[in-house]
Every structure is written in structure tokens, then in C-alpha cells.
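There is one chain below, alone, in C-alpha cells, taken in the form predicted alone.
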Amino acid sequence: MFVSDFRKEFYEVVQSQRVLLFVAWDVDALCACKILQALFQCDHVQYTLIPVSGWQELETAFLEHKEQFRYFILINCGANVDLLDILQPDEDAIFFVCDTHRPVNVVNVYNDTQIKLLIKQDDDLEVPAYDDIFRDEQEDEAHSGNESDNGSEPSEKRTRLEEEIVEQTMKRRQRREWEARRRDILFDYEQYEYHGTSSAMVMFDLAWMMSKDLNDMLWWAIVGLTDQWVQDKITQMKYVTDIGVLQRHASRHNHRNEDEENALSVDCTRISFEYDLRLALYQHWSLHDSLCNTCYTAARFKLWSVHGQKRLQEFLADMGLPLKQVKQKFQSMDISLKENLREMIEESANKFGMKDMRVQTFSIHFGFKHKFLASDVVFATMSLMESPEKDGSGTDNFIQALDSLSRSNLDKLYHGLELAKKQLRATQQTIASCLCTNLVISQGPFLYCSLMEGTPDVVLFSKPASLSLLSRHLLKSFVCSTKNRRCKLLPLVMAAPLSMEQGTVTMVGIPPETDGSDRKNFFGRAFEKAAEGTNSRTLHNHFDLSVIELKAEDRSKFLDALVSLLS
């Protein structure tokens, strides 16, 4: 059921108990756990908080500890499956589901009872209504048998019993019409996975309504929504009306900074929007690395040719920067270059064909010397959680992007940006070995590609956010290098390598890239459908419907039945 009133029906309800808090593996579900803990501390709420990435460790973590606790908060998972189902739990425990996956499951909607979902109204959720839904079991079956029928004329009987077994008929057939019928609602609703409003920001309004809001909970939101645009989950227009709304909470936060009379010390965190350049750590890395590893611009150069890395040295003499200036920090370029940088860039780009090169986006200062941007922080958080590096287990990773998000963990978050240039790089160069390589190969109805064991940096790939992301630009910059205009149009499937040992792949379906894309992801359904058909042996593990374990040997016939079925 959905929660009307967050304050009332939520956080009054679990400020006096003990609550278990399950949170998965993604930005802005940590960004929305940050605020929660935040909001937890200042009314000295006890709360268990344990990470997980899917639904295998979901299920084991509930089971450990469904004795010691009655509340459950799952952020960023949780509302596109039946929960209860899954779960099991006794009949008095409650779950808080706040989760951006969307289509929300329709028995998680309809449960009055254990399941109270914090989702904002205001997304388009097209739920279906309950009676479309569900149905009493209980139909009256009022048998002839039944009455006594002492002294009435057998014809009577017979006419009697006739008409009840042509309104049983009748009964049966509106049944089966309304089976049916649910069939297609069900499917029309369940057929595409999509995400809606960021669950930190939903945090943040939480916190606003209590008047508890404070600066660093307006930076995790936007952190949380940054996230969600990266990572291509919202559309552009649901991104800038998002933006519109923190920028509202932002100037109401932040307006001492102007004030000369109340100004704050140079030490307090000030957050500012601004209209920024949509180039990947650009402030952390030199100019010329941030343009060869941002997605948008290396697609638009073709950065993968001779001709593409052409196009990018005359770009840069079309702006008047100097090489040496380009390749050498950006922290250490002449202060006069850096003054009107953001404009230069701007109006050489458009020359170029790329009319998007600045967006909207927040900045945060801590005192004189650290400056980040939100994207900045996304991906360095991003890099941390998912690093492979073997020393930590993977709830270390957790806890390392965690703690990376305050502002007295600087050092961890400058330990992510350098993972994030490594994984950067790392993307660039497989995306330009695929494409050299014509390792996108069309399969019909979609684009495949598969990496390869013993490829560089494939490690870097096995996790899904990593792969996610990696696929997005290799499909981004596919369609900027190919000549069919047919191909530029189909999704893409991307497989890499997961475990040697257990001979299984990660598998990623992408919806396709083009200009009016609703960002809606059909892949999840499909994925299902084709390993029921072919009895492959596939692991649905991730939130996210659409990335799926498989194993190695089963991938080809796995492959015929996506083709088959959605051609």
C-alpha cells in the first residue's frame, strides 16, 4: 500500500522501535541510507544496517534475523517483486519499501497490511485497479442438491438443474474471459522496467517535512539524483524538473553565502548550481584525459580512429589552448585560461556538432581548496563500491563508499576518483577495441556483444553497475560510428565474464539509444521468457531485472530464444 504521509505512517511509527535497514548496491540508494542515518542519529533511533546486492543475499540476511526485529526498511529494492512471496515473513512484521525500480508489483500495492510503500504519488505508476487484479475465490455455487425437493414435478427438476448448469457455463466463460483479460493488463503493466523518482531525494523530502533538513542531506539527494542521470535511468526532462526542484532547496540553503553582513566562514560547506561542462573529473584530471574518456565526447570524435583523435586536435586549436596547458592538470592551467574555459569549450563544441556540452548540475565547496561536482562524486562512490581490488570483502567496498559520501572522509573520496579515472580509461579502451575489432555484431531484432576471458581490465567489467555503464557508452558510441541506419535503432546485449571457476557470464540488456527514449527496458520480461523456453540455466539475481547470471555454455541456445522472441 502506498504511504500518504511519510512522517506520520513512517518515521513516527519506527522513531521508537528497532529497525533493520536493507540497502543495495547503488548510489543513490546509499545517498537516501545517508539521510536516513542522519535523520536515525538526530532521534537516537536504533537501526541494524545491512548491505545487499541481490536477492539471493536479501532472502539469507531476512532469514538471519526476522527473529530479533518487526520493522524493515529495503531502499532500492524490494517493490517490483511479490515480497511476501519471496520472503515468507510472520504475519505482525512491516516492510518500508522506498525503491526507484518501477513497475511496482501489484500485490505489494494492494497489501494493506506488511507492505508500505514509500513512492511518490506523483510518478506515472498506471497501476491497474483491484478488481482487474483480483477476484473472490468464493463463488456461489448454490446446488440443487442442496434444497429438498420433496413433491415438485420431475420436469421441474429438470428445468431447475438446465438453467443452473447454463448459469455455471455462463459463470465459467466470464471467468476464463476475465483471466484473460488480466493476462494482457498484467503484461501491458509488467512488460517494461523503467525507474522513477531517486529515493534519496524521497529521503530528503522526508527530512524537509520534518524541518530536519540540513545541507549535507541536500547533497546526498543530489548526489542520488546525479546517479540516476549518469546512469541513464531517468529521461533528460525528468532530470532537469528533479534539478529544479533541489535548486529551490539549494538557494534556500545556501543564500547566506551571498549576504556580506551574515557571510558564512570560508570553511562551511556551501553548495552552488551550476551550468557546468559534461566532462567526466574534468576539475581532477587534465582537460585533455577528461575529453578522450568522457562518453559523450569520444563518441562524438569517434575517438577509437586515427581520424577521431584528428577531429580532437583541431578542436582544441579551434579554442586557442595550448598542448601544454591541455595535458597537464587542470588544478595547475593558467588562471586566465580557466576564467572563460566553460564558454570557450561551449562554442567550439557547437562547431563541432555537439550542442549538449554543458548541463545543469551542483557543485560543493569545502572551504578554498576542495571543489567537487555532483557527477564527480557519482562516479568516485560508484568506483569504491564496486572496485575489485582483492584485499576487502565486498561489504569493506560498501562501507568505504559509505563513509566516502561525509565530508570528514575526504581522503576516501579522492581514493575513489582515482579508481574512476582507472575505470574511465578502462571503459574507452574496451569500447575502442570492440569497435575496431567489429566486436558488436547484429543479431536481428538486437545488437550482441560479447568480451572475451584474458581481455585487459575485464575484471573491471564483472560487476553490474560497471558493465551497466560500460554497455550505455559502447552502445552510445556505436551508434555514432555506423553507417546502418537500421542498427542505430536496436537495443544491445553485452555479456562478460563473471567466475572461471563456476564458467558463468554477467548478461546486460540496454534499451535502444535514441533522441525521444522514455529510458524503458523491455530486456527483464525477455530474459525470463527465453530461459523458461530453453531451460538455461540462469540465475535472476539483480534488482534490476535486466542483468542476469548465465552459465557459459548455455549462452547460444539462451541467444536463439531472444532472437526468436523478439523478432
Contents of the next structure:
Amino acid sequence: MFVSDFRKEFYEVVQSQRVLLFVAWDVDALCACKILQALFQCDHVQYTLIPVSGWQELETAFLEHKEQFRYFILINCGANVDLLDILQPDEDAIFFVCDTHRPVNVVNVYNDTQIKLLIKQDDDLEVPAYDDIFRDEQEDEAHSGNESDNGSEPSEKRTRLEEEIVEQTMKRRQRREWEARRRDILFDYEQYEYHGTSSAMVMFDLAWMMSKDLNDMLWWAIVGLTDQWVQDKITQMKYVTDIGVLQRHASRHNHRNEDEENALSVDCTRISFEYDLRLALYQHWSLHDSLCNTCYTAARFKLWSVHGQKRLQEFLADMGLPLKQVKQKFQSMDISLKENLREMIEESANKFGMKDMRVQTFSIHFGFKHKFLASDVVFATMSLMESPEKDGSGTDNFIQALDSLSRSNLDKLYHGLELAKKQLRATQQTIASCLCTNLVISQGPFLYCSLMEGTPDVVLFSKPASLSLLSRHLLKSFVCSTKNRRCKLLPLVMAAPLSMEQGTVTMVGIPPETDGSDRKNFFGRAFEKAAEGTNSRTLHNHFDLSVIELKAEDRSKFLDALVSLLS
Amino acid sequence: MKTLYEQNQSDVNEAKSGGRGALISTIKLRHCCLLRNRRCAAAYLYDRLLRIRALRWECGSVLPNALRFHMSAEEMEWFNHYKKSLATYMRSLGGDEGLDITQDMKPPKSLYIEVRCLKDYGEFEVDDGTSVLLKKNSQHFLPRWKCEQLIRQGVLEHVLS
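Output block for the form predicted together with its partner chain, input the form predicted alone:
Let's see the whole complex now, leading with the same chain.
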């Protein structure tokens, strides 16, 4: 059931108990977890934090810990499947689920006792009505019980029998119709996957309701929302609406900067709203590198071709920025050039067909020289979390990423920024090679691209978030590069090798790239059906159902099944 | 040392009985060596005792078997004596129950601390009888006094944020 008053029904319930936190592996979950940790530490709530990367890990961790805890909090996992079925908990276990995955499974919605959803109900959820899906089984049995009573007289018996037979067939037909309708409703409801409000924002809201919100928590909420935008999980309109909400909080916490007399010292933490350039990491890199490695500009300029490189030079010449300045570190650029940089770039970008060069976002300043945009932190944390680990279990990366979000661990954040630069460069190079060698082929209802084993940096793309980012950028670049009008509207399925020893590949499906797209992804269900149909050895382990692992040998029959399913 | 001592003894006897005064300097040299060796041995044993005393403060009153294997019987006895006198002292402080001064070696900042598990440890009991499973890389928020022992052993790590 949905929790209406987060404070009374969630926080005050767990305040005096020990809780177990299951946190999924994405930046939004990390931010929500940091906010919740801060609240718990303030109120001395004893908790245990377990990172989980998929359903199997969630189940094993739950089995190990279920005797010790009664209250479980799941962050960014668990809303889109039947939790009670998967976890098989005891009667008195209570789950609080704060998840952005939609659609929320109907069992989770209508279970009144054990599952509490920390999800705002004004998110367009469109949950089907209770009566359409669940039916009291006992009603039918009582009716069939009456039907077996016999009448006393034979003639009465016969008419009685006829009536009973007619009644029974009517009931059976009604039941079949009801079940068919139910299947249709559920199919429509569960067909598309999409994402709702960021969990970090939900947690920040809770903190605000309890008047325990801080600037730091606001920053984590901002990073969580920006993560959803960077990974294209929410629509542009929703992003702008949520930014508006956060902007009110930001001005409430940071208003002292405007007041000239009581302004804070320069090195205090402050968060400011910016209408800044869309270039990734540009303040920590050189402007030229950032222009080459941001998907938006690289796709529009078509930087994989020589013609595109020339256009980039034209663009820079149009603004009057000398190449020498543009290729050095941004912080060492001439101040006279940096002053009006944003407006200059926006104007020139308009001339070259890029209308959305600037985007609404936030930046944080603390200390004398540390300034970060929200997207910088998102890229850094994502790269830390998905960096290929040399040894040790995968949770080391999770811990690193979690630490990097604290302001006292700046060295980790800078390390993350370096990793992010590598990742972005590798992404662009892979895209360039894929487009130049025509690796993106149309299979009919979708486009397909597969990264070969020996591709450089392919090890960076075996994790789901990096692979999804690569596929989205590839699709955007492909749409800009192809002349085939039909291909521009197709979705993309991408495969990358995961593990040599086990011979598995990671496969990701992303929705088509259109201007007004609502980011709804049908590949989750499509993959499931295709796998069932062909008995392929697949592992639907990730919380995002559109990312699966597959044995390399089964790849071709799986794809054939997918083609026939979707055409 | 024994060899030196025996040689010295035989020389002394000779000197006393045979009157060979030239042996006196050899005897003196050997005697100085003996004294020095005895001082070194005494310093080594004393250093061991100091380390055993520090072990009580580090590991608590029960020593792990690996350490006990390396201690001689007399050292164990000394350790038990030290334990007893420390316990008597602690009981005499702070009213009826006594004060455990081996905890809180540094001034504490908060009641509960955030700790991260560095290796798989297993179940760990908390005050209200329930237990926490300590697995690698899981983070916990627990009362400080329960975690101090494990932090000293290196199983948990205090996370500062």
C-alpha cells in the first residue's frame, strides 16, 4: 500500500527499531541512501546497509539477515515485482520500498500489511482498480455449492436442473470474460517500463517534512535528480518540474549570498542555480575535449567524420576562441574568454542547429577552489561505481562511490572525475568506430549492434549503466548520421561481452529516440517472452528488466525470437 | 654464557691454586662479557613483559591462542597477576560497579558510530539480544562501546563522513 504520511507511518515506526537497508547500484539510490543515513545518524537509529546489484543478491542477503531484523527498507529495488513471492518473508516482516521503477507491481500496491510503498501518489501511476484484478474466490464456491442441492419432485427437479445448468454456463462465461479482461488490463499496465520521481528527492522531502533538511541533503537530492536526467530515465518536462521544486529549496537554504551585508564567507558551502552549458565535465577538462566527448555536441557535429571535425573548427572560429586556449585546461583559459562563454556558445550553437545547449542545473561551491556541477558529480560517481575492478568483490566499488559523495572525500571524487573522462572518451571512440564500420544493423523492428570481444575498452562497457549510456549515445549519433527516415524511429538493442570464461554477454534494449518520447521501455517484457520462447539461458538479474545477461551461443536464436515477437 | 662461565671458573681455580696471575685479565674480560650478556637478556625479557602488558590493553583479558603459544609459563603467570591487579584497581574506581578504563582510549564524540566491515566476521550480538551479521563491505550504525573491540582487532573500520 502507498504510505500517505511518510513521517508517521514510516519514520516514526522505524525510529526505535533496527532496520536493514538494501540499496541498489545506481547514483540515485546512493544519494537517497546518504540522505537516509544522515537522518538515521541524527536520531540514533541502528541500521545495517547492504548493497545489492540484482535480484539474486537481494534474495541471498535477505535469507542471511532475515532472522535478525523485522523492518527492511529497499531503495531503488523491489517495486516492480511481487516482493512477497520472491523473498518469502515471515509474517511480521515489514518492507518499506522507495523505488523509481514503474509500473509498481499490483500485489505490492494492494497488500495492506507487509509492503509499504514510499512513493508519491501524484506520480502518474495508473494502477488498475482492485476489482478488475482480484476476485474473491469464495463467492464462486458458495454458488457452486448451492447448485448441488437437489429438488424434491422430479418435474421440479428437471426444471431446476435446467436452470442450474443455464446458471452454471452463464457464470463460467462471465468468469472467462473477467479473466480475459484482467489479462488485458495487466498486460497494458505492465507492458512498458519507466521511471518515477527520484528516490533521493523523496527522501529529501521526508527530511524537509521533519525540518531536518540540510544543504548537504539538498545537494544529494539534486545529484539524484540529475542522475535520472543524465541516464535519460525521465522526460524533459518532468526534469524541469523537479528542478523547479529543488530550486525553491535551494533559494531557501542559500539566500545569504544575495544579501550584500550578511553574505557568507567565500569558502562556505553554497549551492546555486545555474543555467549552464550541457558539456560534460567542461570545467574539469579542456573545452575542446569536452566538446568532443559530450554526446550532444559529438552527435550534432558528427565528430566521427572528417567533415565533422571541420565543422567543430568552424564553430570555435565563429566564437573567436583560439585553438590554443580551447585545448588547455578550462581553469587556465583566459578570463576575458571565460566571462561570456556561456552566452557566446549558446549563440553559436543556435547557428549550428543545437538549440538546447544550455540546461537548468545546480552547482556547489565549497572551499576556495572546489566547484562542481551536479552532472560532474553524477559522472564521477557512476564511473567509480562501474569501474572494472582488479580484485576483490564488486562491493568495493560501491563503497568507494558512496564515500565520494561526502564532502570530506574529495580525493575520491577527483579520482572519479578522471575515470569519468576515460569512460567518456572510450564511449565516443567506440561510437565512432561502430558508425564508421557500420556495425549498427537494422533487424526489422529494431536496430542491433554488438561489440566484439577485442574492441578496445570493451571491459568498461560490461556493466549495465555504462552499457545503457553507450547505447543511448550510439542511438542518438546514429539518428543524426543516418539518412534512412524509417531507421530514425527504431529502438536499439545492444550487446557487449561480459565474461570470457562463462561466455556471456550483456544485452540492453533502449526505446527509440524521438523528441517527445515518454521514455517508456517495452524491452523488459519482450526479453522475457523471447527467452521463454527459445529456452535461451538468460539471467534477468538486474532491477531494470531491460538489461539481461545471455549466453553467447544463444544469441542468434534469441534475436530471431525477438524479431518475430516485435514485428 | 655458560661456556664463558665455565671457562672463567676453571681459570679462577687455576689461578688460585697454581698462582698464574696472568690469567686474571682473561677472567676479567670474560666476566665483563657475562655481565653484558646478562644485561641484554634482562632487557629483552623486560621488553617482552611491557609488550604483554600492552596486549592486555589492546586485546582484552583473553589473549588469542596464537599469542599464548609464544609466551612462556612464567610470562602467563605475570600476565594473570597484571590482569588481577588491573581489575582490582578498576573495581575500586567509580562507585559500586567499577569503571572499565580500557574502553574509550580516545575521547568519544558520539554514542553511535558508523562502521564498515573489512572482513567476514559472522554474527555479532547487540545489546538487545539480537545479532548482526558482519559481512565484508556492509555498513552498520552501532553503539560505540560494542564496536571498539572489533575496531581494534581490525574487523571493523570507523567511517568518518
